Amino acid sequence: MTMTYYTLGNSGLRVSRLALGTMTFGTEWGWGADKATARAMVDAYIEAGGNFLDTADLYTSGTAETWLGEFIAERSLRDRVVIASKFTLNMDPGNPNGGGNGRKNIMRAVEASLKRLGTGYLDLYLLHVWDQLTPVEEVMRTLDDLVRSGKVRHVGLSDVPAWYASRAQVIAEFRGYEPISTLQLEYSLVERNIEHEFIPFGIRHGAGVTVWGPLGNGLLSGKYRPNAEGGEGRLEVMRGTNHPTFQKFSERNWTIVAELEKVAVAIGRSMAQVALNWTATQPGIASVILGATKLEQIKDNLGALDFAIPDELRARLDAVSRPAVPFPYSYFGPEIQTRVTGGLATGDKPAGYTRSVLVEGDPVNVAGK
């Protein structure tokens, strides 16, 4: 395959359209890959031209960062790869400042991640999840300090409300802080709700969306079937928990899986490849994070962009997976808008009318934002 690259949001950081996630590196959580398999997956990804490696301090209790650092050092890859890590979640039970998004924890967490990864800097550092407490001003000032210190190159947000992301970007713009280059969010055929606010925000305000969960935690790979239990996949292992990420078994989602399988057969591709292709080629998507436990899964995933989904088949996937339109978005359709414009056609400006559409004349940034 030929890997292509987008600049991440409005930054100059070039990342491959397919990223490699490391949440599966280690078996501490009851599922995942052993060290030899994890190393083989990294090797296969690098050989395919991938350069975007995503991890977090909490992943398998630090094992993921440690292994990733070792794999990078073994092949002297540090200058060739983009390493993204995240902070927020507490790894020290009983310590109220061992997690969260306050300055104390961010400064602690970055030093711990750098040590585990065996590197002097992170290319991208992200808030992992909104803690509902820390002022966004404190977060952005701390992240900017890390950039100015040289320990971090770019910053991003993951799993936050849209209003919070917007507030963060405004603060960065008006105070001269390092801006948000990416939003890392769940997105797939079975989870499309970011289309309401996050995608428009990212496109208009320079934050490329990096997708996690593009296969619905394995549901869209075809490995799970209705009324069938058993196995070692993430959704099975986590079936009895209340973790929202793993609540994917529903009648609506089985209908999506069934349609996806039909489209995959028609194209002659695996269900996983079709699901990844659909996600990666949606508006506003900069990169899609692959997460696997087996080498053959990664090899299959890496072929996800070697084809195009025919328009009529894509329309079928769009229709079966279309999310409900809640208020106030239900008011933004043509029925209400015609009353705004008096029935006249007053569409937005054409592409290229404003400089914000193209960055330094590079059309790749339109899709990369």
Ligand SMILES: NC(=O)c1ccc[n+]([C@@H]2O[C@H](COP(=O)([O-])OP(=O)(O)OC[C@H]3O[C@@H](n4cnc5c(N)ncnc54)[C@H](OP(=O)(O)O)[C@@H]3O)[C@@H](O)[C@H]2O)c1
Contents of the next structure:
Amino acid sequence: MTMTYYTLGNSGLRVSRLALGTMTFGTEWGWGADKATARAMVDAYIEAGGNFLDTADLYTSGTAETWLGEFIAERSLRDRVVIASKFTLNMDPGNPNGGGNGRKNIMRAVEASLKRLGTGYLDLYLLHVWDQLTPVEEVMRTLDDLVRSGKVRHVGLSDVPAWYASRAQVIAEFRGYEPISTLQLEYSLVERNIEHEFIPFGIRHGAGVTVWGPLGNGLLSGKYRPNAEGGEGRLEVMRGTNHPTFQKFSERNWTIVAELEKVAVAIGRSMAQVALNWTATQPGIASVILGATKLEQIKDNLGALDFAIPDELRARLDAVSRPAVPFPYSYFGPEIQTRVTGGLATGDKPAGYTRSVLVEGDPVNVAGK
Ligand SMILES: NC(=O)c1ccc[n+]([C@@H]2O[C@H](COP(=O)([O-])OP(=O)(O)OC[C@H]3O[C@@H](n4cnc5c(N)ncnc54)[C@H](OP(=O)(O)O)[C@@H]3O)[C@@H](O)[C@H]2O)c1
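Having gone through the form predicted alone, I am curious about the other one (the form predicted in complex with the ligand); can you provide its structure?
Time for the whole complex; same chain goes first.
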């Protein structure tokens, strides 16, 4: 395949449209890969032209970062790859400052990640999860200090409310801090809620969306069936837990899986490839993070951008997966707009007129698309 690259958000950092996730590096969580498999997956990904590696301090209790650092060092790849890592989650039970988004934890966490990865800098450093507590001013000031100190190149946010991300970006702009270049969020045919707030925010304000969970934790590979136990994989291992990520078996999702299967057969591609292709080519998406536990899976997934989904088939996927439109978005349709415009049809602005319009070739949207 030919890997293509975008600059991430409004930054000058070039990332491949397919990233590689490391949450499955290690067997500590009961559904990961052993070291030889993890190494082989990194090799396959690099050979396919990928340059964007995603990790976090907590993944497999530190094993993911440690192995990733080793694999990169073995191949002398440090300056050729983009490493993203994250802080927030507590690895030191009983220590209230061993997690969270306060300055004390961020400063501790970055040192620990750099040590495990065996590197002097992170290309991207992300807040992992909103702690509902720490003022955004403290987070953005601390991240900016890390950029100025040379330990971090660019910064981002994952799993936060949109209003929080928006406030963070405004504070960065007005105070001259390093702005947010990426938002890392769950997005797939079975989870499209970020389309209401985050996609427009990311496109307008320079944050490319980096997607996690593009296969719905494996659901969209088609290996799970309604009312059937089995379907070897993470969702089966985690069946019965109440972690929100693993709640994927629902009537709605089975309908989406059934339509995806028909579309995949019509195109002659695996369901996983079609699901990944759909996600990667949606507006505002900068890069899709691939997750895998087996070498065959990553090889399959690396073929996800080698074809285009025909419009008619894409429309079927769009329709079956379209999320409900809650208020206030339900209030922005044509009925209300004609009242706004005094009955005149104003339509879209011409291509290139505004940075917020998705246009092929628009420098802003090439970055965020
Ligand atoms: N920021 C965050 O909060 C956050 C959260 C989650 C993940 N992430 C990042 O995003 C990455 C990807 O997330 P994810 O693992 O949830 O993505 P995903 O694509 O939704 O799920 C990946 C899992 O699906 C199964 N799978 C993948 N390809 C397959 C194929 N071709 N055929 C059959 N099964 C296949 C594998 O699990 P089984 O073999 O077990 O079925 C694989 O581990 C992670 O590694 C991590 O770097 C970030």
